[in-house]
Structures are given as C-alpha cells and as structure tokens.
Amino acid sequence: MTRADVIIVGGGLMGAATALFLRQRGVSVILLERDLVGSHASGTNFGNVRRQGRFLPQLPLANRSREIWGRLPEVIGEDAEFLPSGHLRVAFSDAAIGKLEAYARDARPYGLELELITGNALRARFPFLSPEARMASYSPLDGHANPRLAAPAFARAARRAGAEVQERTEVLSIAKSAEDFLVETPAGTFRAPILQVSSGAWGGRMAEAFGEPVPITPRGPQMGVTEPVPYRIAPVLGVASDVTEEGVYLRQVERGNIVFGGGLRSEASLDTKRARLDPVNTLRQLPYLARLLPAVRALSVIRTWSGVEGYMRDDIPVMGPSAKVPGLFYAFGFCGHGFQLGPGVGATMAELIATGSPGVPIDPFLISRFAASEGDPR
C-alpha cells in the first residue's frame, strides 16, 4: 500500500498542476489517472489562454494564471506553445457593442485593461476582419497554447518534482477511514489524508459518492481544423454573442493551420468516455466564422474532433473544500473554459491544501452553494 500526503484523482491539466504545486511546497503527492494525462477535456479544447469574457469574479484566478503562462518554460521546462498574441473578441450587433464597453469598464478593477477599437481604426489595424465587424475589445497579453502539450508537460514536471504519477490506473473505489481516504485502483491501493478530485466531467459523480450531488452535464466540444494558409493571423478572434450558434472562434497556428471551435455543443457519456462528433454542428459553425473571417471560405477542413466536457448549471466551477468531508478537496467543472486557468488553479490549490489558504479568492466557486438546492440540484 503505498501512503503520500496527498491523491489527486484526475491527470488533466488542474490535477497535473496542482501535484507540480505541491512537490513545490514540499508535499508529497501521487496522481492517478485512468488514461493518459490530458487525454481528454485538457488535451481536446480549443488552447485559449484568454481572461476577458470571464465571469467577473474568476478573474483574479485568471491573472494568477496568466502570470504563470508567461514563465512556463521556467516552471516546466517547456512552453506547450504558448503564444501571447493577444485575444479579440468582435461585436456585430448594438447589443454586444453594448456589452463588451461593459465589460471593459468591469474588469478594469479586476486588474484587466481592454482596448475597445472601432470604425477605420478596426479595419487598418486587423484587416482581416469581416467589413462587418463594429468593434473589438482586445485584450493584448492573452493568446493561446497547444492543449495537446500543456497538461503532460505539467505531469512530467511534477514527476521530475518527486511525484507519483500513475497512468492507466483507473480508481475502483474510494472510502473514508479515521484518518485516510483509501483508494483502490488495479494496480493496488493508495492511501492519504488529503483527496482532490479533478476529474473532469466525472467529477460530478465523485463528488455525489461523498453526499454533494452537483449539476453538471457532459457536453462536446465542436472542435476542427483548416489545411495550412501562410501564418498572418497572430490573435485568437471569437464572436462576442448571447446566441449559442454565433458564438464561434479561431486561431491560426505558426505551422498555418486555422484552429476553431464555438457554436453548439455535442451530447458526451461518462460511460464511454466519448462525445459525439456531430457534422452537422461543424456544417453550422462555417458561415459563422466566414463572418468572423472571411478568407476561411477558401480553406477545406482536414480534421474534426470533441471530447467529454463538464458543464455546470450556472457555468462555474466547483473549486475548493468539500462542504461535509475533510480532507477532500474539488477542482473541476470548468465549463469548456477552464485551460486557461489550469495553472492558476493548481498553484492555489496546492496553497489551499498546504497553507489553508488558496491565496486568491475562490468563495463563488464552492460546493457549498448547492448544499441549500431543493431536491436534486441537477
């Protein structure tokens, strides 16, 4: 049996994160991860590493984050293609005109400063626009990241680190002795007084096994990629919009490829661990970005792909202690936005396990606010 000071129950990119955070602080941790680290949500999204269009309150975990992104290779060793090359998000209507000055003016507090950009000034600066396009807010130090990289770099540093880092070992059950949680996988049993579940959209069941059902949903991601265009493209663009469909985005990668996503989302099961790839969302998504940017009308699609996501009722996390069983602690749920994050959430995860405190605010994100739900929350 083999006994750390801490089991983390997820391998993406918030539970590799976290185990690098704690070897940091010294904590002894062991990551149990029932495929490949990042193998799914962290390893199949978008790569956006933006802080605007966030929920107000979450940002002060989006700049802990974005701190983080901009030493990766310090951290790691590695950069997982991270690319701070700004972040656009574009208005067509008087509504979202009137949303994104909102905005702004919000989370200027938050320690976010945005250019609102308009008229001919739009049009000379980022010329690749659609002429219909009336206003952007740009955010200049955001940009985007290779998901595929991201969350393994981050694992084979905490291993480095003097973590435990256990692949293809899927948790059989957990229980709750005096002073330990015991966890029983194939490959035997592991055991400590601290538990943090970041499993994604499992995490919901998890978290339901210990008395705290939450409303989460699995959902896919429509995701898809261009043949490669010569690399003019430097920010990631997206449609700001209340319509689900409009709601696109993109990004060109250095090896010229047109990355994107948006739009509806696929059904996903937790039992397969597979979303559907639904190719009438993608046939939906292309006018929507031929809006955004219409030299995509030229460009064939080579690849599609989705991956099982968590989303919330109220689309925040569940981050923090568990309300009703000490020792354990959650990190997931984060809604098709949580890559940015990731490394802002391991850092104040490990603080909150360590030092009893996350470091930066984390009060809307706990379980506890679905403990006063009537009924079943879902």
Second form
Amino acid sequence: MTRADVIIVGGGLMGAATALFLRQRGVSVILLERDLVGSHASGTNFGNVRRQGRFLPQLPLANRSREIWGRLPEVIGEDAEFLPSGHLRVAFSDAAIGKLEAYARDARPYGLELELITGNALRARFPFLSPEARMASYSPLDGHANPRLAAPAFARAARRAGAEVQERTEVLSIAKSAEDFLVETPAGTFRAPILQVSSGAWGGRMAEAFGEPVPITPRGPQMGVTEPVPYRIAPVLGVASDVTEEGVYLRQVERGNIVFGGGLRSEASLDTKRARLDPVNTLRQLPYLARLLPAVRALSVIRTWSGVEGYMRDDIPVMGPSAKVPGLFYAFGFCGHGFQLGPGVGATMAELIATGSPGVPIDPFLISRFAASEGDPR
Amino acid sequence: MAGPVIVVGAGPAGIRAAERLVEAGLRPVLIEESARDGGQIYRRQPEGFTRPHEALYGSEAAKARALHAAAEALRPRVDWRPETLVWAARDNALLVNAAGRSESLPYAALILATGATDRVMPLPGWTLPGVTTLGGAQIALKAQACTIGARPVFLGTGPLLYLVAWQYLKAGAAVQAVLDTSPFMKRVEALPWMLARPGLVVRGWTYTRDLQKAGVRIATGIMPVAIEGDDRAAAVRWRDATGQDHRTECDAVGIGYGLRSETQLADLARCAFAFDAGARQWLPVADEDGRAGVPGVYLAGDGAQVRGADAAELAGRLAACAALRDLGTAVDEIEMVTLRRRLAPMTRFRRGLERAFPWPANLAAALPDEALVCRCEAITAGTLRRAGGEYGAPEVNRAKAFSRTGMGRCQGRMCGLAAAEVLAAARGEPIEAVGRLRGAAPVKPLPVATEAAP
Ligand SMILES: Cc1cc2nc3c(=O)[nH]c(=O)nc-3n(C[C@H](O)[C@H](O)[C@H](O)COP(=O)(O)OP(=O)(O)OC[C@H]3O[C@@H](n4cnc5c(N)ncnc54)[C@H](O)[C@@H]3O)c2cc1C
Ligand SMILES: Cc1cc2nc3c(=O)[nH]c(=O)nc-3n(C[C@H](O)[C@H](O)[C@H](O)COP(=O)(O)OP(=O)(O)OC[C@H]3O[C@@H](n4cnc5c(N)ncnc54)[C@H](O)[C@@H]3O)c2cc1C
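Compare with the form predicted alone: the form predicted together with the partner chain:
Let us now look at the entire complex, which starts with that chain.
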C-alpha cells in the first residue's frame, strides 16, 4: 500500500496511538517510522503516568489519556505493565507546600482529586519517605507503566486493525500536490490527502519546512535504575521544587528495581539521534534521591540512559491542525511529559482528523500561537 | 586537550604502556580496579600470602617476576590508583570511583588496557552453585589458594581449559574430566597458524599429556547437555563425538569458551566498533599501533583483541609510543617497527586459536527454551526468542528492551555474546545482523551513596 487516507510521520507513542484510533474510525493509515517504533523518547522515558503537576488546561487531555491507560488490555490486548499505584509529590520547603496547596485547589474543577498529607499522617502512610518531607500531594489514580512496551504494543494493535506500519523507513521530504502529500522515503513515495507530523523532537524541522517554525530544543532527561530489592514502594515519588537539580523522581517496578530520573538534562542531537547521558548529572541526582527515599542509599545504580525529547519554549506541546497547510496536522514537542498523554493524544488526533473536532480542548497547543508572536519565534 | 595521559588497567598491557610513558619523562595516571597490579594472568596473591612466583605462574614465572618488578619500579613515578573503578567517560575525562568518592579526571590521552573476561555459553544448570567460569576457577587457585571443588569437571574450549585443568591437577584436585566442544581435527587444521608460536603449541601439548598420564578423561568434539544437581552441581551430562550420551559425576564445574574483550569503556569513550568474524565479537576499531578512531584514545592488550599476555606487553608499549608521538614527543621509528614486527606472529597465532577452539555458536540454537540466558534478570532462552519472533526485535538492543536480557547488574558482559547468538539463530540471521549491546554507564554498579568530589 502506498496510498492511504492518512500518513503519519513518526512512530513514537503519539504516532502509534493515532494510527490505532484512526483505524478504529475506519480511516486507512500508513505509519512511517525511521527507526523502530518507540525506540526514541517513547521507549526511553521514565514511565510516569502522572497527571498532577501538569499545566492545568492540559488536564482534560490527561484525563482522557488516563481513562485509556486504565483499559489498555481491551484497547491493545496487553497492559504495558501499567500500574495505577498512585503518585506522590513531596515538598521539603514552605514555597513548595504553597504550590502543592494551590495546585490541589485549582485541579479540582478539572476532576483531579488530590489528597494533601502532612506530618505524622504522612510518615504513617508512607514510612519509606524521608523524615524531612513536610507535605505530599497524593494522586491515587496516577501511576506508572513500562515505556519499552507501550508504543510497540500500540503499533502491533494498529497493524492488527489494518494499519500499515513501516519501520526503518525514514521520511526524507514531503511535498504537496493539488490533492495529496507526497512523502519521499528510501522505500519509495507514499501519498495521502492528510498528513500528521508526530516525529517528536524532530517535529520542529518538519513544521519549519511547511513554513511554520517553532521554538523547540532537543534535550535528554537523565535516567537510571538500581539493582532490584523486594517490592515495597507502590506510588511514584517526585520532589516538588522550583530548583531544577532538586527535581528528582523515582518509582519501584514490581520486580524490584528502582527507576529514577530528573534534575539537569543533557544535550541531545537531532543528527546523531542520541542524547548522551552526562554521568556528572547522575552524581548530582544521588543525594536528592537519598533525601527523598533514604533507604536508596544502600543500593547501587546498575544502568543509566537518556533519550531525545523535544522541549518547546513555553513547555507545552504542539497539537492540532496546521495554520497554513490544509490537511496537515501536528502532534509533537511534548516537553518531557508526553508518555502519560500518548493514548489520549492518539484518540484526540484521530477524532480531530476523522470528525474535525478534537473532543477535548486543545486550543493552548495550536501551532498558531507562535505565528502570533513577532519576528523569529526562536 | 589538558591533563595527563591516563592508562586504565594494570595488567601486562597497562604496565608496559605506563612504563614507556615514564621513560619519555611523563607521569601518567595508572588506574586499576583491583587492589594490586598484575592483571589477569599475572594476578597477584593478596598481601601476606607467600607462595613463590614459580608456584603461582609455572612456566610464566620469569615473565611474572619481571612484570611485577616493573610495576613496583613505576609506583613512585606514576599517579598509581589501585582499587579505583573507571565507571563512566565524558568528553576527554573519565569518572573514577574510589572509596565511595567519584572524581572526574581529564586526560590528554587515554590508553585503555582493560583486558578480557571469560566467554560463556549458557547451558541448563549453569547457574547452580559449584559452577564457575574457568577464569574464576583459576583466580580461586591463584589469588586465594582455594579450589572450586575436590572433583571438578572442566568444560568448554580453548587453551585455558587445559591450563586450568592442569593447574588443578597440580594442586591435587581429582579432575574428573576435560570436556572440549572443539573437535580435535580443528587443532590439526589450525596448525599452520598456531605454529607462528611453536613454543606455545608444545606447552599446550604437555598439559594434555600430563592430564592423560594422570588418567584424566579428555574428550573432544563433545556437546554439553546439562549440569545436574539439586542444590549444587553434582554431574555433567554430555554427548560425545559419536553421539553417545554420558554422565560424569563431580562436585564443581569450570566452564569457559575462550575470552571476550572487555570493551565497555571503549564504547563509552565513543570508539567505533566493527564485527570481527574470527572472534565473533564486535570489537573497537584501532589501527596497528592501537589508535582508536577517536582522537586521543588508544587501545592495547586483550581489551582490543585477544592475543594473550606476551602480545599485551608489546601492544601496551606500542600504544604508548603512538600516544607519545601524537602528543608531539619524538619516538624512534625503529622501536615501533620492531614492536609491530614482534606482534605479527601473535596476531597470526590468535587467528589460529580461533580456528582451533571455535566459540560453539551452534549451541545457542540448541539451548532449550527453559534454560536461563541472562542470569542477572533470570531471562530464559524462550523469552528471548519470543522477543525476536513474535515481538519482532531485529537486533539485540530491541530484544533487551522487550525481554530485559542484559539489563541486570552485569549489563550483558556475561550473557551478551550468547544472547546475540540465541537471537540470531531464532531469527535465522547471521550473527552480525543482530548487532551489539550499546554500552551504558556505570561500567560496574555505582553505589547511590557515592559522593561527588568537588
Ligand atoms: C528520558 C525521558 C524521560 C521521560 N519521562 C517521561 C515520563 O516519565 N512521563 C511522561 O509523561 N513523559 C516522559 N517523557 C516524555 C515522553 O517520553 C515523550 O513526550 C513522548 O514519548 C513523545 O512521544 P512522541 O511520539 O512525540 O516522540 P518519540 O517517541 O520521540 O517518537 C518520534 C518518532 O519519530 C521518528 N521520526 C523522526 N524523524 C523521522 C523521519 N524523518 N521519518 C520517519 N520517522 C521519523 C523517530 O524515529 C521517533 O521514533 C520522557 C522523555 C524522555 C526522553
Ligand atoms: C580469568 C582469566 C584468566 C586467564 N588466565 C590466563 C593464563 O593462565 N595464562 C595465559 O596465558 N593467559 C591467561 N589469560 C589471558 C591473559 O590474562 C591475558 O592475555 C593478559 O592478562 C592480557 O593482559 P591485559 O593487560 O590486556 O589485560 P588484563 O591482564 O586482563 O588486565 C586488565 C586490567 O584492567 C583492569 N580494568 C578493567 N576495566 C577496568 C575499569 N573500568 N576500571 C579500572 N580497572 C579496570 C582489570 O581489573 C585488570 O586488572 C586469562 C584471562 C582471564 C580473563
């Protein structure tokens, strides 16, 4: 098949989920992925399925996504190790306490109920937390999943539903004829009247080629994992702080390892397609991890890694129709928080493409927000 | 580029590299993870142990003594850092961890002499207590004056198989059998290459003769089936070259199929890798003198290619010459030409060893689905095959992502080569098509309690 209703460029979680949900709406799809599905940000991320702490107008999209995470077996035939075991944001300072309180209040109208826990109650419920922890905001229905499994599972489900998924097929250029996008790859030309750019950190280059430059920077969040120990820590833990270095997070997987990340990010290269972890950042993370979870000091780190993620200047993604080219859609630049959103983004983009309406508000994410600013957006 | 020359590894390659740098008036940093210098073959016994060199190193005693003396003479003239692990690399700097403190050391040039480790092929029962690698069995003897058992079986292939069995025999162990997967004919066919170093061929032959004289059963061209035992190794089941099944009782098993170059640091230092068909391993690319593709990085010894200890000494010196020259110090061409010339037969001998004692890649396909491949993460051959089949992983990093093979404490150093064979066989592809596991820091586990030096 070289022609379809929709071509999706990029097989991360966004592209794979959009492909599946388009098929469920009877739309024919070709998904073109340069490497292997989910081998970049979608397969290397921390695995946080967290809503609390997000940009508030993004919560409807995050809620939609959370609902899909909860029924993955029905949607894709497997659970991608999604564990709705809760998420704790932990405050060590007055400033952070104030932020947690304000967020809990402001998130409620969006249907996100957060429980603020302090003092002895905090220690009684989560005895593994540092005694220095002053307050935690508990989001009981958030959790975590295995990023290495999620996007490939969505792509397999899309394929079973009839999508054409082409891996190791790099999109070299895209032209627009009167009715179709002509997508050049080493495997030949593919065409479709509708095209979605969901090429992650590489999305900026494609948008620019369509005359819509955006301020996007590739960066690599720093990840690591310890040796396994008995499973004791159900919720994902994260530090609430405005100081970048302090902002570490961790989760224990059921088989016992503690996965962690946060703090300073390393440089990432769109050309080599790699974000090289800086081991100095790992050393910086360690004391903050130990402050959050003192028992972790007894463990050893066995592996570290990073991945290429696209960060927008305003820290929210690009989603929705092009402001310039009819039939063109964007979903990229998820600023380090797109894993949780992935299933919801797929459902929303599919609905938008198939019906013309996204189903949840996405106005803050439209690419037109950059065209409005003066001069070169970068 | 600022900083000193850093040599990683104080085995034969690293010591001779450091020595050559000192001769040129430099004060290199010499980093070694172990407490003492010597490396693998010339590994030293702990302080306070008093066995003489002859007892420890046999025919190699003179070389061991010379190397240890050279290392001692160097001590005041190098920045000697024992019990220091290089756990990561950045641009022109290494991160080293000693006594719970991590420090960043910039370098003007880096000589990696990280050596090799045992190469293992899993088989059912290989994780039972009482089963060690051949190298581990030898270290027990050399470093600690202990044996792995009173009635061991040695299983695998390569010169170390016979050497370790012989050393155990000399130490008074009742060696139950030496089981070699390589057919004897391979040795005959490889003779033209092996004769590049006739002395070694003769020595290997004397080990075999001594073992036979002592009544030790030696079988070649065998196929290992399983190691059996309830709570520890009690017997080895194997098939002989005629297809007949055997069961040899024992109380310990030493396994090994040659050596694999320890290449993780070269990977972290961003060296390019190429598939070496003879070694059936991806190796960092270097020129004849040891220059890696990355400016300022040099490779020497078994970590670059397994040519043995004598070659490691020469290659260490040669890499130091190359580094000196590139840093602008004059090095007499005759010295380098001589070193290259002396290395040539050793390279040829290495190719002979690969022919005589081939890595038994075929065993990977025969491994039962329930057998463990990755022992850190307890991943079976069946799970790994499913990653390559049903889940379509075309290469080892993808198979790791799906199955966790190689994700544990050892980061695939133990199982990586075998796992690649299992994956390639399951997919019906040549081994080079499934690639190699990308290295990631830390080279070995890094305690969370590690402090960062300011
Ligand atoms: C280390 C790390 C940790 C993170 N932690 C979290 C977390 O805990 N929680 C969370 O919610 N989010 C997290 N994120 C963010 C999240 O992973 C991303 O926002 C999300 O996966 C983005 O998905 P994507 O599909 O847009 O991008 P990607 O997964 O990067 O997919 C884009 C795809 O496009 C392909 N592509 C690019 N150019 C071309 C081309 N020319 N032709 C064909 N294909 C092309 C790429 O090969 C790639 O596979 C993290 C990200 C990283 C890197
Ligand atoms: C277990 C074993 C037993 C062997 N026994 C024999 C034998 O009996 N006879 C024989 O002829 N050959 C033997 N060999 C082969 C022989 O050891 C080598 O040919 C020779 O030692 C190679 O010298 P080298 O300097 O290249 O490496 P090595 O002697 O292996 O030295 C490498 C050194 O680098 C250090 N190192 C590695 N990585 C790091 C790091 N990240 N940080 C700090 N230090 C590091 C290691 O601790 C080691 O001391 C054996 C090999 C092994 C693995």
